[in-house]
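Here you get one chain, nothing else, as structure tokens; it is the form predicted on its own.
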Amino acid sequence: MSQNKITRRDLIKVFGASAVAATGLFGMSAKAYAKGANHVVIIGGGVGGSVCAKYLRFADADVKITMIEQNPEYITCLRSNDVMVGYHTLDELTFNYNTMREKYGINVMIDQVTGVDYDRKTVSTKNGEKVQYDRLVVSPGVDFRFQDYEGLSKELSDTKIPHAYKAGPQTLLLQKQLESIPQGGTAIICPPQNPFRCPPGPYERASLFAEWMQKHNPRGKVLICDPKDRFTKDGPFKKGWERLYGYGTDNSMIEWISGSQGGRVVGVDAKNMTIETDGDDHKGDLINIIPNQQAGKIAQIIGLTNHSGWCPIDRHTMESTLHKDVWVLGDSSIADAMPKSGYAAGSQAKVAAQAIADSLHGRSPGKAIYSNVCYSLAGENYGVSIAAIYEVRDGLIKPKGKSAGVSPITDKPAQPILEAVYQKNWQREFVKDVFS
């Protein structure tokens, strides 16, 4: 396909092709490694870390791989909004590392990394382990800037004002709070400033909350207080809100206050369930502040971030520009036009896996091509999507050709219904690519 003929539709058709192609390459159980085998250590067992481990095995059957993850199971943020309205359970989004161990021969350590000695190429853990590496991969996710909001703290997020932007106990807490809103009450959702994990996430959440209220609390309302004037997929999202929730009318279930209208949140009064914005104070029965974000804490501790709070990388390989033989994947990396999404992390992990294998065998890395596909729900049967292929151009990661785009807005009633169906297939195939 030529550059100018790559379209968003082409990408959506082939987004799962890499997973299918790779499935038959290896069916290996745990193996013994020859003395002196190259050792790649991966910090973090989320999407980026797990995909990198799996695809590194595809790229090099003999390399020794150790993945260090502090939790024995991983809960995907993908589709966690569905849990809050009863479309999924957390159990359905929870995966273990048995396949990594048994099928791909990866040593999985359940431990917490406390430091890295780059001179000695050693990773230290909370349990006192010292793990030597030849190449290091760090996939640390995100951390939250609670300090940007007066009155907000991690403790408050864990108990009364959950962000629920890492799937787990806070997901269930927010679900319980939604179900407890009195008739005619208000749920306030406060998205963060760019950049942040899963750009469509807060707006999908607002949509599903509104749909839940239609069924259970028809006089209820969702208020979005946003520091931004635009958001990802805002065109198709707002069209969905018009069709489903009366957006733009006096009876709309969703109200969106943009940054230029005074939507930026600066503080919260948890006792009185009130937020303070640039424009006004708003009282809610549920307050969901999704804080501004930065690179995951371990990336900060081990010195992989710069002044921006994120991790600079070589765009061709995902290798850190601050430390040699270290690769940084996913949400924490500075990847320009690529969103901070699970699919993007998986795409970056595949590029990094091949680059690492090339570096271990003295080969020059190939040309990096990245991709992202993301489906969201404006309602259970109303899907919207965004997709793009990315290349490194003029020193930055940019969309390739005409590949980038969002769901077109048409009058065809079947289109958003089909996109909701595609969303379910996309989710199923994506998690298979990561954990199977």
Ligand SMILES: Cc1cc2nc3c(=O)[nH]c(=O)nc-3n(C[C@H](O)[C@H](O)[C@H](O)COP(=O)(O)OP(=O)(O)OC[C@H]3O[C@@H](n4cnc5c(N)ncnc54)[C@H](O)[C@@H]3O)c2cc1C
Given for the second form:
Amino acid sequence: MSQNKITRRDLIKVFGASAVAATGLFGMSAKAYAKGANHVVIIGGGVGGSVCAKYLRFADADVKITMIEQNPEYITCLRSNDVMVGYHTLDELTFNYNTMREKYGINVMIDQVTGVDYDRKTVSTKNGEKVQYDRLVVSPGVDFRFQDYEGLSKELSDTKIPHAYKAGPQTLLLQKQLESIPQGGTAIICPPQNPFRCPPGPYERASLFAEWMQKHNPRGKVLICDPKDRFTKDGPFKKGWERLYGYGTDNSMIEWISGSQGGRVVGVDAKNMTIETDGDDHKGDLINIIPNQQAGKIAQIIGLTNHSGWCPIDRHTMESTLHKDVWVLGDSSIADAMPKSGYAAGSQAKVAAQAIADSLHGRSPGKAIYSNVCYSLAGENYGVSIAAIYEVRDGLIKPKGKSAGVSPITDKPAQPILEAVYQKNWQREFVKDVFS
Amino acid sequence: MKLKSLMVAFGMMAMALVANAEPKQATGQAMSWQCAPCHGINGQEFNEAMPPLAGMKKDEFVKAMIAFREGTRAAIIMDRVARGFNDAEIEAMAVWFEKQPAIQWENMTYVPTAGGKYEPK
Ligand SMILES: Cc1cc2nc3c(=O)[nH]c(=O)nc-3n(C[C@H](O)[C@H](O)[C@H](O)COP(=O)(O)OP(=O)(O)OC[C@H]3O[C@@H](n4cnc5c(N)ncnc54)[C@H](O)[C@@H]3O)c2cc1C
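So that was the form predicted on its own. Now I'd like the form predicted in complex with the ligand, please.
Now the complete complex, all chains and molecules, led by this one.
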């Protein structure tokens, strides 16, 4: 098949009729595929899926790539905490798939995947499409376990007790609730049990709420009811809270109740705006329960999860250990020491993209090297971070060399100020790595 | 045995050997891709606080990374990152970054020739 002479019929053969119609595939850069070109299908156009699509294009110019995403636009969770306190708008965090299509020749289908037939290597969708694959990538994010809390449900989270742990309407609902807290009122944040998406997320949120209250509700208070006794970057976070919000004093704007102090929330009474914990009941003007989590629903439906509720993978490649020629990325995967972060999802996606290209061309992949850096804000100009490079050792993904570490606690004001600068630099750069 | 099936047999033996061996070092490209979320796609970000890596002289990259790793250069975060890489890995990344064009990534365009590649607009 000669370059640029790809016909509508060719495209339909490759991608299916409604895919061609729905995506305007004809508008993309004139990318022609050889007959019998390999087809990689990606479920989920979030961080893991999009980075994988793009870097697979870098690793293999000739492979056909189809990404199936249920929403026409993606709103990043990253920096969605900022939206609640007015440092960002949701619009600034919203991305479409035009560049994916035009610059990288990726066929983006807006549709929901409903099942996979592993024998026939076919993905089926809500709109009735059947898409054949040679390699399948699954990166569907997380699913929430509302059932772990008496009185909580998905409906309640959409209306009164938002988790705001997928960016969108719930982010704006929580923002409105923060603004509506009466003077001297209380915001309750209930982080989930490990493992969960964005381990510093709830604590960053508490920090930004406290900072917002300093300006708009100076007698207000943030209460964190935690099932855990430690949390990521707790050293630098608590130091930041001491410096910024009087943490540890009687007038602290943030109070943290750990698991052993009875902080675990077991139920909610939405009518009376009260949570029940292992310790006392607490009344709040805002209640933000971030439920326990498990692999994205579709990963469960198509049998990629084990007893833990997450997806086991070959640590060298991110290929599923339960189904052949299927890769699982990001939050849904069991990646040991790597946190469930966007940075980690992107890192895994790059390793997987190379491994998939290698597998299609009969090459053996090199040693897997992963990375993660999570920047959080303890205040608008006060950053804290955790960073590590990872390798596979003794069958597990572990920090490589002496790389793992959190921000040092020093008396130099430059450290947290520069980390906040880097945090903003990182966010701009990261979304480019995913979507530009 | 025909030549072709002999070659196939040899090929399979070679693959079996590779499969049993320790995986080889990650390529310079694979490791360098990991730097993109801060330093830009292929290190091609020229407008931010975190410095561009595309086109950086190899020796400069190696010197900087080793200084970060050994703690002889002040750092906010790069000391923690550099401690994850040995000399050979740093060298491989340095070689790869030196070859990347010193052009902002947004100014690169896809050229759909056979094999496909990205070139300056
Ligand atoms: C408040 C908050 C702040 C955060 N801040 C940071 C940060 O600063 N840095 C950082 O690194 N990470 C951060 N994260 C974490 C980051 O957002 C996630 O780790 C990352 O998005 C995981 O990528 P993923 O590909 O696994 O899932 P996602 O990015 O969630 O992508 C999953 C995609 O799959 C789609 N999908 C699911 N099921 C189907 C189906 N059946 N058919 C079609 N499509 C489907 C979804 O619509 C979605 O677009 C934050 C998270 C939160 C909640």
